[in-house]
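One chain follows as structure tokens, the form predicted alone.
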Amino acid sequence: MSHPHDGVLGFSDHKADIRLSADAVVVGSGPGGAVAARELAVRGLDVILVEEGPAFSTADFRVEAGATMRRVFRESCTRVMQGNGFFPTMQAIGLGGGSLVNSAISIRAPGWALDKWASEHDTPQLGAGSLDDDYAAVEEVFGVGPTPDAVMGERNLVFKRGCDALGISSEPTPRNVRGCKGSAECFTGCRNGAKQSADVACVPDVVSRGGRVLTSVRVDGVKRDGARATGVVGWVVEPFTGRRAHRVEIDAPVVVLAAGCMATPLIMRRSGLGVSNGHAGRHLRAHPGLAVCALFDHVINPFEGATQGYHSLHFLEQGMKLEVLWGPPAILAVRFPGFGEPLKRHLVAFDRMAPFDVFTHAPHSEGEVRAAPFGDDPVISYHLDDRDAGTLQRGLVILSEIAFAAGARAVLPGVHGVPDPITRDQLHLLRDARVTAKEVTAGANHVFGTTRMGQNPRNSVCDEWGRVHDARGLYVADTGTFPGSPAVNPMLTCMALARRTARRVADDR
């Protein structure tokens, strides 16, 4: 059986300066870029896909969280959005992008969320049902299906039992996997090779159709002829160090930027393209999230079962998605309160814990991505509005109620000023607390909106097909194009929109 990375060029393959040409160059191999490159290749275009990070195979994955964070995440997993609080955010750097290390959650945006885009953000062609064909096509390529009972594990099932007891609807989480064994190692890379990450699901099709895939290539800017994009320039960079080795120049009449909503607007700004109205990099939106850890008397063994195999969309229109959560124990243990003996008591009870999380659409919160005065990493700001923090607080209360309904004896809410742990009789302390950005550490790994779509060139960066308003031949195919929240995990919608954009690229030729 062939390896999914056969034909992919890496750092050691780049011996000198690179000068290439193609029909289209796609920058970034995450879910958006890989889908766009595959669709273009399938439609007969000569495609070059470039990725700044290296290719990671199953043999390269390390179950130890620290090693993964240093090697697979930007800024060694220390990236943070700063504003009225500190909001950790993680972006991967490697072939396949975030799909390498996310939980494989693949959910269609509800029709009402897309209708909201259409009515509030000037994207009338993207209402309910507009992406159905693209969703279906992507789901087939990525093997999306509901998580089967056989790989749930007690951590997921106890969440279901709690929801059932309270009459809260819940369901198995749809995920892009084939043959999942429930090893709960999504965050550190699937060593079983079951996760259908973008490098597994899309890159082989790009290569088999004559496309070229170059890893360890960082794009610094878009080449231009007036307002026309004509290719990209950048460097070969050494994995893990970022050391520049050789110059890269790729000529192409079509440039698709899919470097992620943090990097794409900075590439555009450095190139002087798509920035005439000043909106590139602005309107950063996110799904800030918080978690509780439920403590049970019976063994949960939370390190067994699908990473995030069950969820509830019951409160989605109220701004909340509820999920089962898991990650490497060393990361989750950071949330445990106390030092010394109290901390040790939590650690020895790990096998009887079940973490649940809530994230909010955060419609009132926004940020910005700017270039740093030195170095390549961006400066990211974000302000969590008190109204959105209040939604997270309500979510924590509901998660705690689910845990208690499932038989938990206590929960760790992780909110400053609220005792850790609390029992069912103390839940009013969490319900009545005043929660703002300063009382919590809300992670935000779903980020979008910095190159948002819209019909009006005065307040958007690209149109509903991802075409940049004031730069011919330049397209965007990552979550930056989202004009608002998709209400659920963004990966599947990003891939559907990327396929839609690639279809338009092919039709425009």
Second form
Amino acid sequence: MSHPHDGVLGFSDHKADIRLSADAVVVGSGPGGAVAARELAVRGLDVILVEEGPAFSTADFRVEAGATMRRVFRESCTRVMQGNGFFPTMQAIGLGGGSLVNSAISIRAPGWALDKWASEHDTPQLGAGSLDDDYAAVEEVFGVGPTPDAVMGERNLVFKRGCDALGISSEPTPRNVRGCKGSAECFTGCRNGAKQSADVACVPDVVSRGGRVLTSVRVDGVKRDGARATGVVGWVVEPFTGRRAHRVEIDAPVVVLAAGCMATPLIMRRSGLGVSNGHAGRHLRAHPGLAVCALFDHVINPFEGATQGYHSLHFLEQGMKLEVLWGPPAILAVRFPGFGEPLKRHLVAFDRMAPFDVFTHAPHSEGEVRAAPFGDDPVISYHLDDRDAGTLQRGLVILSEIAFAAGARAVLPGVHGVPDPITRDQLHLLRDARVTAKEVTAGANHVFGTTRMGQNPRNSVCDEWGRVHDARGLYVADTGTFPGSPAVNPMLTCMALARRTARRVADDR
Amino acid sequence: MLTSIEQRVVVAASDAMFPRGGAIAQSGSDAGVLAYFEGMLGEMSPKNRALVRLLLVFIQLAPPVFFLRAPFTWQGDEARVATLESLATSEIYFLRITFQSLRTLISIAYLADADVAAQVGAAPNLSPFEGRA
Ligand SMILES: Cc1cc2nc3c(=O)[nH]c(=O)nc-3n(C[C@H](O)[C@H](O)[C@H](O)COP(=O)(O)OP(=O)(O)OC[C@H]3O[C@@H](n4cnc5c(N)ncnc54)[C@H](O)[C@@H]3O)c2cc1C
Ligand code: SF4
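Return the form predicted together with its partner chain of this protein as a structure block, the form predicted alone having already been given.
Following is the full complex, with the preceding chain placed first.
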């Protein structure tokens, strides 16, 4: 049987400086870049897809959390956005980008969220319904469907029961998987090969249509002739060390940047393209999130069941999405309070615990990504507005109510100044607490907006088709293009927009 | 890779966070936290390595600077526990974040030990629902 990475070139294949040309070069193989490359290849363009990280196959995945964090994530997973607090944020480095390690939640942005983009951010062509065809196409390619009951497990079902008891709507999460076995290992990579990450769902189609896929190639800049992009330059880099080995130069009349919203604006700044109005890198938006750990008397065995198999969209228009959470126990243990024997007791009671999370669209919070004075990693700032922290606090209260309705005896809210754990009778302590960025550790893996779309070239970086305003032949196809929050998990919207952009590239030729 | 003083901080902190006995038999030392740290640093970029080492130095020096206590590794077991408690519950946000960072790294190292992971119940199972009705 063929392997999804057949034909993909890796570090050991690059033996000398590389000089290539193509119709189009796509930088970054995450959900955005891989979809764009696939669509371009399907439409007959000669495409080169370059990815800084290596390809990870099922045999390469390690269940040990720390090993995954150091091998598959940028900055060994220590990346933080800094502002009025520290906000951990994770970006993957590998063929498939974030889809390699994410929970595979694939959900369309609600029409009202897209209408909000249109009205508030000057993207009238992106209103409700405008992405339906692109959504349907990527759902097909990625095998998106609701999580089946057979692989739910008690961790997901207990959330559903709690929601049902309170009259809160909830549903099985739609996910991009084929034959998910509910092993709950999405974060460390699907060893079952069930997750349809971008390297599995798109890369084989790129290769089979004659496209070239180069991993371990880091793009440093876009080549230009005046305001026209003419290709990219960079280096072959050794996996895990980043050591530069050979020069890379690729000529192409079309350059699609999809290096993720933290990297794309920096490539643009280094290249002097798309930066004339100073907006590239600004307007970083995120979905900060928090979790409660619900403690039950009965066995949950949270180690099994689809990673995030159930969610609730009930409070979406109030700014929050509720989900069942899962990740490696070593990472979730960070949410347990204290240390010493009390911490050990929490650890051995892991099998009776279920973590639930809330994230907010955080409409009042914003940040920026800038180049560091030295080194390749960006400097990322973010300010979590008190109003958005308040929304998270409300979310924690609702999650706790769901847990109690499902029979939890206590919850760990993880808020400085609020006892850990609290019982149902003590919920008012969480409700009445003062919660700002500093009382919690809010993480945000949904990040977007740094090269936002808009019709006005004075306050946006690209148009509604991902074409960079002040450059020709240069497009963006990652979450950086989002003008605002999609209200839900961003991957499917990123892929739909990337497909739309690729259609435009083909039409523009 | 770590200096001897940094090694002592790792051992002291991991044994204060995970003392021997109780709900899980192994201490931080028993679970090989120090060896894990050395391996981890070897796999990190120079920048991240420097940050982790800075964290360890900070833990060593925070007690005299913030709590008028002896440096962390000079303290006895009870005083170390008290120091960690002070960091964890401090009104100074940065100290709480420092504690969390240290605890995160040590927890990851502790749970990387197969025996500890087994006691937590986290045995990998690729197909947990196979054969169930
Ligand atoms: C742990 C985790 C769980 C998540 N769960 C979900 C979920 O369930 N559902 C959901 O919708 N979203 C989820 N997300 C978010 C989602 O994964 C991201 O929004 C998505 O991956 C963004 O896609 P992207 O193409 O914009 O960027 P990325 O996925 O970040 O891809 C960018 C790619 O470009 C490469 N690159 C960067 N710089 C260069 C360069 N200079 N040269 C060459 N290549 C470069 C990177 O290595 C990377 O592979 C999760 C994220 C994380 C981290
Ligand atoms: S839950 Fe397990 S089988 Fe399902 S996609 Fe995630 S890692 Fe793969």
